[in-house]
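Form predicted on its own, single chain, as C-alpha cells, below.
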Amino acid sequence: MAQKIFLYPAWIRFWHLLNALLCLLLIVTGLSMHYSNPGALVGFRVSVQVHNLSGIILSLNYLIFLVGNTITNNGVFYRFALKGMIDRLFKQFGYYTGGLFKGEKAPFPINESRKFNPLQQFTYGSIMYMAVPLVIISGFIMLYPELILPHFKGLIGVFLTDLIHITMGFFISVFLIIHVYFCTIGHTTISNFKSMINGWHEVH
C-alpha cells in the first residue's frame, strides 16, 4: 500500500482547479481570435468576451495564489537555492530523461518538507512569478488601451504590449502540456490527478 502525505489544502485545490479551468478557457479563446475566420473554434466577439472575463478571473484567482503563499507555509515550496541550483537542475533532468526509465529512485523525493522537485521548483516559480504578472499586466494593458505608452525604445507600444502577452501566453501554453504529461508520472498514471481532488500525494 502506497504511503500517502497530505500536501494540498482545500485552498489549493480550488486555486489549482479554477486556475486550469480558465487557462484553458483563454488558450481555446486566444487561440480562436489570433486565427479568426468563419471557421473558427468560437466565434471572433464571444472569444474576445469570453477571453476577457476568464482573464479577469484568472487575475482575481492569482492573487488566491499570492496572499495563500503569503499567509501559509506553502510559499515556501517555491523559494530554492541559489548555491548547487545548476547541479541539482542537471541531476533532476538526467532522472527524467533517462533514470525514471530504467526504474532509478528519484534523486529528490517528494515529502513533507519538499513539495517540488528542484526543476519543478524553478519552472513553477518562473512560470508563477513571472510568466502570469506578465500575462495578467499586459492583458490588462490592453483591455484598456488608453494605459499603452505610443513608443518604447522604438517599438510601437500596442505591438509590444501585444508581442509579451501572446509570447507569455506560448509559454504557460506549453508548461501545461508538459505540466499534465508529467502528472502521470506518479504512483499510478491518475495518482497526481486524484490528489489535487482528496489532497493526499501517494510517494512512490
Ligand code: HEM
The other form holds:
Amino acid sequence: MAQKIFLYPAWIRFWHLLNALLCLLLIVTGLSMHYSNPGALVGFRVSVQVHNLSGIILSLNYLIFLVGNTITNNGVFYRFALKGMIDRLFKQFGYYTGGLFKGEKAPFPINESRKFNPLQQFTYGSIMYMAVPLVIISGFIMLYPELILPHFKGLIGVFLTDLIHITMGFFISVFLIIHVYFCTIGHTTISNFKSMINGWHEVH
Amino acid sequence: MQIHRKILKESNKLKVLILGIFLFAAIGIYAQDTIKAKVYTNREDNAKCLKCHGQHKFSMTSADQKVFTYKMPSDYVIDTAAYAVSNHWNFKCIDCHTDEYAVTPHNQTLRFQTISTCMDCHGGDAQFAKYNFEKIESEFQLSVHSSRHNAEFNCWSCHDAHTYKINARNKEQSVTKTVAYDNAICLSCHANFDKYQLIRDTVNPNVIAKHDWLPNQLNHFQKVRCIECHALYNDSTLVSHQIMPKIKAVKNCVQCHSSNSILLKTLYKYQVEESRKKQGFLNSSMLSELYVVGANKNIYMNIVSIVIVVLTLLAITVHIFFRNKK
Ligand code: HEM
Ligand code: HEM
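Switch from the form predicted on its own to the form predicted in complex with the ligand and give that structure.
And the full complex, kicking off with our chain again.
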C-alpha cells in the first residue's frame, strides 16, 4: 500500500474537472472554426455557440481558481524563485529523460510542502497565469468586437486579438497533451488521475 | 585647397541636382493636377434649374408681382456637392429631362414623359463593355425586384442618377465604405416605409429582427453587404443584381467562413481580380479590411502548429518505449 498525502482540496478538483472538460470542448470547437469547411465534423454555427458558451463558463470557472489560490495556501505552490530555475528545470528534465528509466529517485519528491516539481511549477504557472488569462481576454474581445475593437486601429485589432487567441489556445492544447501524458507517470499509471478525483496523492 | 574647391564644386552639383529633382517633381504634380481637374461645361445651364432645385425652398412671382415662397419637396432637391463628384458630373439637366422644364411653373403633364434608363446610354456600348450592363439587366429581370414589382421598379429605384458614383470598382475606396454605400441602397426601401410604400402596401419587415439569428449582427452588417447572401453571384458581373427569393438566401456560415469563402466571389471580387496578395494568408485579398474566422488562416502557422503536435506525440511515443523497457 502506497503512502498517501492529501494534496487536492475539493474546490481545486471541482475547478479542474470543469476546466478540463471545457478546454476539450473549446479545442474541438475552436479547431472546427479554424479549419471550417463544408461538411466539417462540427458545423460552424454550432461551434460558435458551443465555443462562446464554454468560453464564458471557463472564464467564470477561472475566477474560482484565482480566488481559491489567493485565499487558500494552494497559490504558494505556484510561486517559484527565478534564481536557479533553469538548473532545477534541467535537473527535472534530466530525470524524466534518464533517471526515470533507470529507476532512480525523483530529484524533487512530492510532499505536503512541495506539491509540484519544478517542471510542473513552471508549466502550470505559465499556463494558468499567462496562457489562460490571455485566451480569456482575447476571447471576450472577440465576443464583443463592436464594443471594444473600434477603440483600436482598424484591422490590427481583430487580427492581433485572433492571433493571440489562437496562439495561446494552441499552447493550451499542446500543454494538455503533455500534461495528460505526464500524469500517467505516477505510483501506477492511473494513480494521479485517481488523486484528482479523491484528493489523495499516492507517493511515487 | 584644391581638394576643398573640388568638394565645393561637387556639393554645388549636388544642390543643383536636388533642386532639379524638386522642380521636376513639382511640375509633374502640377501637370497631374491639371489633368485631373474637371472642367465643368454644364454649370451655366444647370444653374437655371438648381436655382430652385439646389435648395429646400423655391419662390415664384405671381402676375401681380407678389413673391410666394414654398418648400421644395426633398425628393426634388439635388445635392449639388454630391452631383459634382458623381459619375454623371458633367451632364446637363436637360440631357435627361426635357427642356420644356425651362418654363415655370412646370407643366404637370411633363411628369408622364418616360425618362431614359441606364440601358439607353450604357447598353451595347463598347466603352462600357467591362461593366457588362447587358448581363446586369438580365440578372435584374430574374431578380425578385423585377419579377415581383415589374413596372414600378427600375434602375432608378436603387441608383440615383444624380449622386451615383462608382463604388466596388474603385481602388481608392475602402471596402468598408463600399459596404456602407451599397447597404444604404437596400435600406433606403427596406428600412424606410415611405419609399417602400411606393411599390408595396404591406409594412416592410424589420431587417434587424429578421436577422436575429446572425451572431455579432452589427459586425456582419458593417463588414459585408446584404447582397453577399441575398444575390446569386456569377462570373460575369462584378456586382450581382439577381436578388433571390428570401428562402434562397445564404444562411450557412461556412459559405463565408471557410477557405473557399464566397466572399471572394462577391464583396472581394474586385480585389481578387486585382490580385492583391499577401504572403501566406489564405484568401489574403480580404485581409486588408477584415478577418473572417475560418477563411483567413495563416498557412505557415498551421503547418508549424501541426509539426509541433506531431513532434510532441512522437516524443511521447519514444518516452513510453523507454519507460516500458526499464
Ligand atoms: C482552451 C481554450 C480555447 C481554445 C483552444 C480556443 C480556440 C479558438 C480557435 C482555434 C478559434 C478560431 C479562431 C480562428 O480560426 O481564427 C477561436 C475563436 C473564438 N474564441 Fe476561442 N478558444 C479558447 C477559449 C476561449 C474563451 C475562454 C473564449 C471566451 C471567453 C473564447 C472565445 C472565442 C471567440 C469569441 C472566438 C471567435 C469566434 C466566435 O465568435 O466564437 N475562446 N477560439
Ligand atoms: C483531460 C484533461 C486533463 C486531465 C486528465 C488532467 C489530469 C490532471 C491530474 C491527474 C492532475 C494531478 C497531478 C498533478 O498535480 O500534476 C492535474 C493537475 C493539474 N492540472 Fe490537469 N488535467 C487535464 C486538463 C487540464 C487543463 C486543460 C489544464 C489547464 C488549462 C490543467 C491544469 C492543471 C493544473 C493547474 C493542475 C494542478 C492543480 C493544483 O493542484 O493546483 N489540467 N491534472
